[in-house]
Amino acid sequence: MNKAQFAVVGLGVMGQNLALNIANKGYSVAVYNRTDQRTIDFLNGPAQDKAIIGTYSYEGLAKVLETPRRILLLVKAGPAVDAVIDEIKPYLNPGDILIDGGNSYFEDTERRIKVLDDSGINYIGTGVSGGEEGALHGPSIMPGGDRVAWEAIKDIFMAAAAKAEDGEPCVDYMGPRGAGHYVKMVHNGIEYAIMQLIAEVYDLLRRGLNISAQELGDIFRQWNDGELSSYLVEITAEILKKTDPDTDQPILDVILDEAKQKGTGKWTSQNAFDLGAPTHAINAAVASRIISSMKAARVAASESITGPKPAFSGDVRQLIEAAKEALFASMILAYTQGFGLMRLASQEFDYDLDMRNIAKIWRAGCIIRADMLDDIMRAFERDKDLTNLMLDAYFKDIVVHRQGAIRHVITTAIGMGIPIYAMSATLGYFDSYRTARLPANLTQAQRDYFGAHTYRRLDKEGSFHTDWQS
């Protein structure tokens, strides 16, 4: 019997679609799912007539795979991954490769690599972005771990990955140990930020200008045809145009305003705090999802706490144009913060991340794909050690010339009492970064006053303390 070249464990929608994707690229695939019936249904359904072999035990899976075995785990992040590793490990040999394709926390990946190292089993922590459609037709793939193991799976991943317009596959080796899952975590943090920025612009135009969802759909569609071209802007236009068949209302008008989260955005913010990286937009997006979940409290508060009523009396077309420019500049600043975080993490964890390659593999397949990623890639080609995208002449010019639009949009929203937290945080990041002297001198004086924490001076070297009450 010819043995399978690859295996997928976990036949949720992502697992099924990735198995189909890889099989469609000419590789034979073995599959396993904890529930036998799901495997049977998959084989009799989408996998019928494909080079896909069903198995019903880890022992059976190991027997049908060529060596070194290459096994992709697509199970829920957390304890489930550890459980699968413990169950499958007795059937693996040194040199076999386990690939975790879920949204695992990068420190869990680091731990698992250490645990498996003694057994000689290679572990690849792999970020996969693109959702269900991306899994089937080509996702962006971010593998990290042992480089030799990467070489053993490289051809399969390059075949399965999305292809950018220049034909380049959206996959590359990210770095050692947990580098792949770290990059995916930051990808999701940027995703949180951009989604929140889009939502705030939608809210301003919908409530502040009373523009219908259909009209807004047309506006976002036009924006997507220009410099804002991106997956998230594209699907926003489609969502705005969608009508609920039960009520004949815009679907957005019947969706509960309570955003869920799986934790990757929160992980990004938490790690940014640990490393000392400014991720204002991501932090604001996480906080915005948290307050959205307080639906009952917000409804009660709305009945007793008053504020400005959304009522705009200015130039509507001017505000719409400003919203477009503000969104574009804010999205650039969200990417800036994400890449800045990855630069610090690369130093802290010895990942040796290549920022150009990260931008390259995000250009297609993933959720935050956007035309501007080509320009981000070129910025890192001009200067591979670029510390901040705003220091690149191209991006500096864009943000500087659009900062007026950001300020106009924010002040307009504030005047109408419409929350615009992420965009305000993004502007705060921009203004702080361009300011040579911040009021942290007062903060340090306060800390020294109540805690004798000392401070540094502009005119002398060393640490100093003042007897403030003498």
Second form
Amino acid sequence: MNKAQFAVVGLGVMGQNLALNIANKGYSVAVYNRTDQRTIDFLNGPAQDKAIIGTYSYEGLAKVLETPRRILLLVKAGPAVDAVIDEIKPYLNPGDILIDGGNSYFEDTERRIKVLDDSGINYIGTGVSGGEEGALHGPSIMPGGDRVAWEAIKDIFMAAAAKAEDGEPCVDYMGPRGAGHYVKMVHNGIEYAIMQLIAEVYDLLRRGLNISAQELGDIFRQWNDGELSSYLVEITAEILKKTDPDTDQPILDVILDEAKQKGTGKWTSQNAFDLGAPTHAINAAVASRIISSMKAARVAASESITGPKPAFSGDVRQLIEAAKEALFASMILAYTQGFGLMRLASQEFDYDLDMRNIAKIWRAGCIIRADMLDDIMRAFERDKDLTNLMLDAYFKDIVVHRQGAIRHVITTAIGMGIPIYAMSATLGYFDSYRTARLPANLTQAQRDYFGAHTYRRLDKEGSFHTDWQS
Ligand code: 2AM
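Cool, the form predicted on its own is there; where's the form predicted together with ligand 2AM?
Entire complex below, previous chain first.
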């Protein structure tokens, strides 16, 4: 019997679709799932007539695989990954490759690699983005870990990955240890930011301007035909135009306004705080999801805590145009913050991340794919050490010229009492970054006043303390 070239452990939707994707590219795939019935259903269903074989023990899985074994784990992030590694390890040999394709926290990946080091088993932690559809037709894949192991899985991953318009596969080696999962984490952080920015623009136009969901769907569709062209803007247009079959209302009007989260956005912010990276848009998006989940409290408060009424008396067309420009510029600033964070992380963790390659593999397949990533890739081609995207002439020109639109959109929303926190935070990042002298001099004085923390001066070197009360 010919041995299988690749294995997938964990047959949730992502696991099933990746197994199908890889089999469709001409590789033979063995699958295993903790609960046998799921394997049976998969084999009798979507995997019928494919080069996919089912196995019902880790021992059996190990036996049917060619060596070195290449095994992709797609189980729930967290303790399940450790459990599977422990159970499968006795059947593996040095040189075999375990690949974790779940949304694992990058520090867990670093720890697992350390633990497996003595066994000779190679470990790859990889981000996979694109949702269920992406997994089946081509996701963006962000692998990190052992470089030799990467070379051994490269052909399969390149075949399975999405292809950008220039034909380049959306996968590349990100860096050692947890680098792949780190990049995926930041991808998700940027995703949170962009989703929140879009949500705020939707809220302003829908509630503030009373534009119907249908009309707004057309507006987003038009935007998606231009420079805003991106997966998230595209699906927003489709969502806005969707009618609920039960009520005949726009489906958005019957969906509960409580955003859930699995943690990758929060991890991004937490890590950004640890590293000292300004990620205003991501932080604001996480905070916005949190306050959205306090539905009962908000409903109660809405009855007693008053504010301005969302009533707009200005030029509607002008505001819609400004919203488009503001969304574009603030999306650029969200990417700017994400790439800035990865730059710091690369130094802190010795990941040696290549920002150009990250932009390159985000151009298709993943949730934050957008035409502007092609330009981001080019900016890092012009200068691979670019410290901030806004310092690239092309992007500087865009944000400088669109800042008026952001200011107009934000002040309009604020005047009407419509929360626009992520976009405001993004502008705060922009304004802080371009301000030579911030009020942190006062912060330093206060710290010295109450805690004798000392301060530095503009006019001479050294550390100073003032006797404030004398
Ligand atoms: P299950 O079908 O047996 O629940 C996504 O949830 C995938 O993760 C499923 O295939 C699920 O297997 C698997 N999974 C979750 N926890 C697991 C564990 N502790 N060990 C093995 N697989 C697990």
